[in-house]
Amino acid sequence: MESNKPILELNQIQKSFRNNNGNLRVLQDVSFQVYPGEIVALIGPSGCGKTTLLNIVAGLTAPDRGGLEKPAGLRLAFAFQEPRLLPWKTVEDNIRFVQGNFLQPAEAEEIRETLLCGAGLAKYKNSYPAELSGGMKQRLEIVRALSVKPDLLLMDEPFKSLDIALKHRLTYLTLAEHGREGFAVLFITHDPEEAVMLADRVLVFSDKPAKICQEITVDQPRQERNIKDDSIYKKVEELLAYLLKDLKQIPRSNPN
């Protein structure tokens, strides 16, 4: 796919949902691209509907008003918030069964190996969900989606539930698979030292009706990135300052 023109394009897109009070708005005029292999990070308050915009990236619900664009034949992976694995299948078959619409055998099986074995998950790989913890759980669901070779990866706070040492391995297993494969990302999160170290682009959503209210972009190449840097701490204080409008002044502990 040319990298000039956009893997996806959403143009006002407008979401509410019935309550008891009638309709919540909680999308409202939302625009923006995604170019391929670019990070693209949404970080906004909890609950103001960052993951029903996914859903509809990824077809799960149809906004109201408003339009998606998408390439024919983009192949889309979701690695959702909560694992949605099968639980009659063994970790090896729930990603085999996801790659065979779109991989012959030998190369689904050598990636299938090699993730495994980059997510510490090669020796479960003959157990099934019920037998995981719900970090292996959360693994398994990031590996199943990297593993279709997709041309646009959507995440849900995709390393919520793992321990610092896991959330490192598998944001270094996906980086790998990014930067060998190519393909765009758009993730949730709501920890901004995360966003700027990962992302390309940062764009920040207001409390519902959801909107973009601030795009933040980080040029610095992600390998050279270092959260003491003058430069990097900027951007994390720039995120801070949007999210949390009445702090006068933010803090840097000295990191020596």
The other form holds:
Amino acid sequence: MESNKPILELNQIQKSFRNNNGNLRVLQDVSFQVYPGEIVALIGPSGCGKTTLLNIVAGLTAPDRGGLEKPAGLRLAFAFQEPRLLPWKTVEDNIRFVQGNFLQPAEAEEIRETLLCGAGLAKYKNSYPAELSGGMKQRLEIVRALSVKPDLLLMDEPFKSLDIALKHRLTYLTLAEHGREGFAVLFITHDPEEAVMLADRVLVFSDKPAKICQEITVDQPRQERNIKDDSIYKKVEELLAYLLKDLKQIPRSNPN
Amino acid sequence: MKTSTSKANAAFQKGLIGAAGILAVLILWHSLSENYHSLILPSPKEAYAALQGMWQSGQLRRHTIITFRRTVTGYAAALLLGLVTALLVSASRFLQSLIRPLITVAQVIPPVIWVVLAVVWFGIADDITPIFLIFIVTFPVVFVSLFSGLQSIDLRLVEMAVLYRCPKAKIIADIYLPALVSHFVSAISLGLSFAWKSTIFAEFIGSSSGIGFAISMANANLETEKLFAWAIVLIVLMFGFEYGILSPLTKRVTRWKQDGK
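After the form predicted alone, can we look at the form predicted together with its partner chain?
Entire complex below, previous chain first.
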């Protein structure tokens, strides 16, 4: 599945934001690569800068320092954490709006129908976003991202506001598309199980300023992974250990 | 189906209450008028008779058309210039600092000063004085509404569109314009009553035709019933505009805002 040339390469990315107390460094020397077809999960404490990193990859935020390399013409899609839907366009037209920039109408329509069906939104294709529930908007956000046949799909906690059944449904849809189209995925999650079940690699971030403090590789083919398997569960535990590491440090970091 | 019936019921109920309110005022008017001379408070019947007289003499049509034409001209100019200025100003920080205070100044000057100035500058002109007043009164209203509309455009949507490589023209057509259209329609609605009032006021003082002029004539000739008749004409016109044109238009352009549940 992987080829040797990465489709995304980050080199020592640094980013600070100005706040009342001066500069707040959010990202510190973040370097990693994503290869074609690979699924990479980013996990780490809330607010550590993962979203900023995804924005940098998407070109929405400029890094202060460091290099970002993408092949020219790389087709990006982004399922934002807060759905960014055009309120005056129907469900179908929201998807059409982005598809039109990449695909022929016939192909676009076919993909749209398949995805809307897969996400359980086919009935609502003529509804406006104001008529949808939060979870439905989130599903549409994911469907829209999948609908452009991306080379690299970015997702920021994509399944967060979905109930367990819908979460499975959308995960399945995303994986099915991934299996067929072979795009790469870079996604943020807070769920260690989700990370280990879905990703080829999990990058664990430290708290601010975020840097990669651990990389966990999951070699087992995705279809064969079972959360009850020892090898998989060990990885989850390993991840948990990293994520909870700071918990033990609290008394030490606050001596008073 | 069920919801649409209950919606229709609610609308009907609302209309019924509104009609009851109007009827109550008419009854109050009628009973009060019995105690006063018609010079002070003519009865609804007298006002209606005056209205009929105005209709038969052709006065009603003539003055209404003139007033209508002026309002539309002056207001269309204000809308167009308001839109252009709002677009320019929101694109440039320099223009923003330059123009915002001027707009505030224009807003705080009372219309009466403008109308007196207009008479001094243009004389008792048939068209220029009212059109000038409509423009000067409604332009700031329109500008402020459109400018804040432009400011409130969600740039995260633009980011999304850029990420998916939407061309500029598509971003303008599918993000900026739809966002602006709903503000534009609400700006039209907001400024329209100002526009009508300005026309009438300007015609009252500085014109020799139009509804405002007819009102000043009725006033000079102590024809109080005609004042009431003209008031009725204006009310009907405003209602017609609001419920016949603006309400449906607003509904249409903000269809997407309505929560379907």
